[in-house]
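Next comes just one chain, in structure tokens: the form predicted alone.
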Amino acid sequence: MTSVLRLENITKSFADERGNRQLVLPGVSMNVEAGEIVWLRGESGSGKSTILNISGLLSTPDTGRVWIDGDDRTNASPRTASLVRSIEIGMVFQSSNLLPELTAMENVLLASRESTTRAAMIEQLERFGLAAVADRQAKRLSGGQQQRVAFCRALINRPSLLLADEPSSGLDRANTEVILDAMRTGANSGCGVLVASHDEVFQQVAHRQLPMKELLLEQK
């Protein structure tokens, strides 16, 4: 199998309110393979989001290396990091981060790197049960619909890596099932998926589980 994400001996610390450095990641190593769903388990504050931010090149580790699709992206420039995210990485957060005044379709089109027809975009939205609200402003969508738009946007460019941070937070069972199906679809097409959550529902789709307590304990 091919690694789409590899973290090698990642350390990360943050300054507390007194200016003292608090170590969050003490040398974490892990990988995600193409077509694999990896569930990063742990409670809030355990370091899950820090790992996802580093994996998505939104944050730089203090030490260690970050490999995306076999390329060392540890010290990527902001421009290069942005380009890698737009081509190789799809990201979904607890908040959908949609542009509220744009429609569901416009939010997805904004992320698309290829020209497409309305019919093709409707087909993409239909995969997430969103065809009927394609022309509705994001601010007028329900929370579940917004999160489904976020998944459609994250997968529109067929990324090799999908990162999802607490994506089921606040969703009902029906919307959560759509999210799980989106992860399965992405993995079946060869995308590696890393989902960070304390929600046990991801046990249904994960090929591997990485409990944060064990991951951090391994480094001590």
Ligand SMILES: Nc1ncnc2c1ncn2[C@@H]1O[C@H](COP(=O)(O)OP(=O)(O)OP(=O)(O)O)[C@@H](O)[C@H]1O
Given for the second form:
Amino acid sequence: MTSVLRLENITKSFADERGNRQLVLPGVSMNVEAGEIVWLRGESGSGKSTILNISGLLSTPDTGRVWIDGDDRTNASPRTASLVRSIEIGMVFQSSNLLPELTAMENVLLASRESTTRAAMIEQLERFGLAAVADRQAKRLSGGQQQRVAFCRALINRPSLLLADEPSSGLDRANTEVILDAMRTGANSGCGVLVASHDEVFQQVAHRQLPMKELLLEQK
Ligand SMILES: Nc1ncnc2c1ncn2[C@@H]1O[C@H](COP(=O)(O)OP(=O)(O)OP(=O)(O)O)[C@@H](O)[C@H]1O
Ligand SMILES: [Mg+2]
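Follow the form predicted alone with the form predicted together with the named molecule, if you could.
What follows is the whole complex; the chain from before opens it.
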């Protein structure tokens, strides 16, 4: 098995409003293999987003190491981190983070590293039921449609690792099914998926659950 994400003894603390350090991650280790869907579950404030942000090289741990696709990226420069994100990592957040003035297709195109044709783009968008709204500005799409564009964008470069933070929040059943399918499809083609959520629906697709409680306890 190939590890697409390996976190080794990650610690992370934040200063609270009084300037006291709050230890959020006391030395967390975990692994996501290629083709595997791992569901990170736990209460609000338990550190799920912190783990995803560190895994996506958007935040650096205080100590510990971050391996992406076999490479130690702990001390990656902002430039390298950005390159690794665009090639090896797809990210989806609770809010879709699309550029509101751009169309659905333009949002995906902007992330794409390969030159492509309109027909090929339509085909990619249609995998998420979005062909009909390909030329609509993101700000004119529904929340569910926006989230589906975000998934299309995250998977367009066939990343080794997909990080999804509360991707189903605000979505109805039908839209949630579309993103569950997107995760399955990604995993079937070898992408390792780490999804953080308290939505029990991820039980349907997860190969493995990682309760934050256990993850934090193990380190003590
Ligand atoms: N940038 C920051 N500055 C200060 N404290 C932070 C920061 N980011 C996170 N924290 C704190 O770290 C803890 C974990 O936050 P995190 O966002 O990782 O939780 P979560 O499990 O994702 O919660 P939720 O389910 O509500 O999204 C919280 O106590 C939070 O207040
Ligand atoms: Mg969170």
